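This document starts with one chain, in the form predicted alone, laid out as structure tokens.
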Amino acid sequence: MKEKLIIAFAILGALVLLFILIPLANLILSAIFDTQIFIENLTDEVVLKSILLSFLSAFLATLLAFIFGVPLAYFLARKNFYGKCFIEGLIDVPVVVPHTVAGIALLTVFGTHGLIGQFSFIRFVDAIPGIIIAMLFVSIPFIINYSREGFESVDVRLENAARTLGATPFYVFLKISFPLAFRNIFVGAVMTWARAMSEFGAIVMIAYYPMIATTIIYDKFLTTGLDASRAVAAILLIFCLLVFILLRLLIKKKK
């Protein structure tokens, strides 16, 4: 009975990696067999640069999010209190909320007329900081409630401990209860960065330019059609599996 029961789970499994996976092999493999677009496409300067500029503002967005991110998680692990539960559900927003109404939302206050923007010196409309903040948003949730769940799971008698030895609030944390959480907060950390680059509908309500990769697939499939924008997709593609796979090496080798 066992037997048939993982038989079932892995077939049902095999079913759920193919939903996945023949969609992006067939992407993948029809870009390359169009050789001359691809080739076009992969040594077009704006195209890599776009790329780039995606993985630095992802990168960005998810620094930004580990510096304010872990310490909430943290607060939120180790305390109780009224209204708990509402702070919990308000950083799950970003998570559920349409990606156009985010934008909106972040050009009412970020924006040239907006509630900070009007005052800011920096510029967020049509620039990078406005990448920036909208990939932010849209993905912080992850890294707090990944690096919640890994405080969650540190003993408190360890930190309790460390105290009575003597050890600061600060030193313990980050000699005790970081060490211990990493593994959570970096999965955290990657599927923030993972969010980010996938951002398009907030990014294009406050900043269309300069172009990131999201963008300039949507405005290639607009301008020159389906093979052109296959091609730079295939090409984002590939690059995030690299990353990927070397994130989870990484991983692996903390463990």
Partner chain sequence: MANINKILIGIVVLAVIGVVLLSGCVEEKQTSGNISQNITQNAANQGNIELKVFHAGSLTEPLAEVEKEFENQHKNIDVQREAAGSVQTIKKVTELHKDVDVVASADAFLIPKMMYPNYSDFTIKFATNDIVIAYTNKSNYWNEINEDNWYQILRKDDVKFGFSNPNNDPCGYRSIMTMQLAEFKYNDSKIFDDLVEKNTNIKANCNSTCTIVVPNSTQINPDTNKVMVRSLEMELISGLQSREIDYFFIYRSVAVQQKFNFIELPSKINLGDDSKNKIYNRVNVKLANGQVQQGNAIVYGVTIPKNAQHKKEAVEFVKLLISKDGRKIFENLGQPPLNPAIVDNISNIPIELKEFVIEEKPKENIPTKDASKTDKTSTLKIGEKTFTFEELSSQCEKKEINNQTGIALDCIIKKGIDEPEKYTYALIGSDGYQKTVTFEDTQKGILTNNESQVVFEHLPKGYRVRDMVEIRPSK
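Heads up, when I say rigid core I mean the largest set of C-alphas that superpose within 1.5 Å between the two forms. All figures in this text were calculated on a predicted structure; none of them were measured in a lab. Numbering follows the first chain given and starts at 1. What changes on going to the form predicted together with the partner chain:
- Once both forms are fitted on their core, a CA shift of 2 Å or more is seen for residue 10 between the two forms.
Moving from the form predicted alone to the form predicted together with the partner chain:
Chain only, nothing else included.
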């Protein structure tokens, strides 16, 4: 009986895997089979630079998300207060907001005459900080939510025990809570990075230039057509896949 259930689940699971695999494999393979265009794009400095810029911006966005998101997550996991539900709901909003709306909202705040932009010495419009800020906005919920779950799963009694033995709150956080929740935080960071990589709609509103990978894919589709944009998309996918596999291996080793 037990085996039957597991086999049924395995079949359903396999179908889900196919659902993910087929479109991706189809995209990558059909791009690679179109060898000439694929090589052309793979050796195109502009394309590679844009992918690098995507990676870098997404990484910086993740770093910022980590620095500001993890403390908030810890706070939410440990404290109960009036209006907490509201805050938790608020954190999820960027995931729901249509990307272009997010872009417009950011433009009105970080634009040259925006609420913050007019006082800022950093330039956001058509500049890398604009890309990062758009990525950060749409992706920060992931690291906050994952980390909060991580901290919630850490037994408070462990922290209390450490406190009774004279450890400072910061020391407890650093030596007990953070390491125990690390796996969640790490996965959250990876998700944040991934979400940042994939963003397009919000970014084109605030920073069409310099062009990141997703902007180039869109532009190639508009100017030269599906073949060229598919090639860039495939290259981007392959790079992302490599990064993902590498990160998974890394965390497995750590475990």
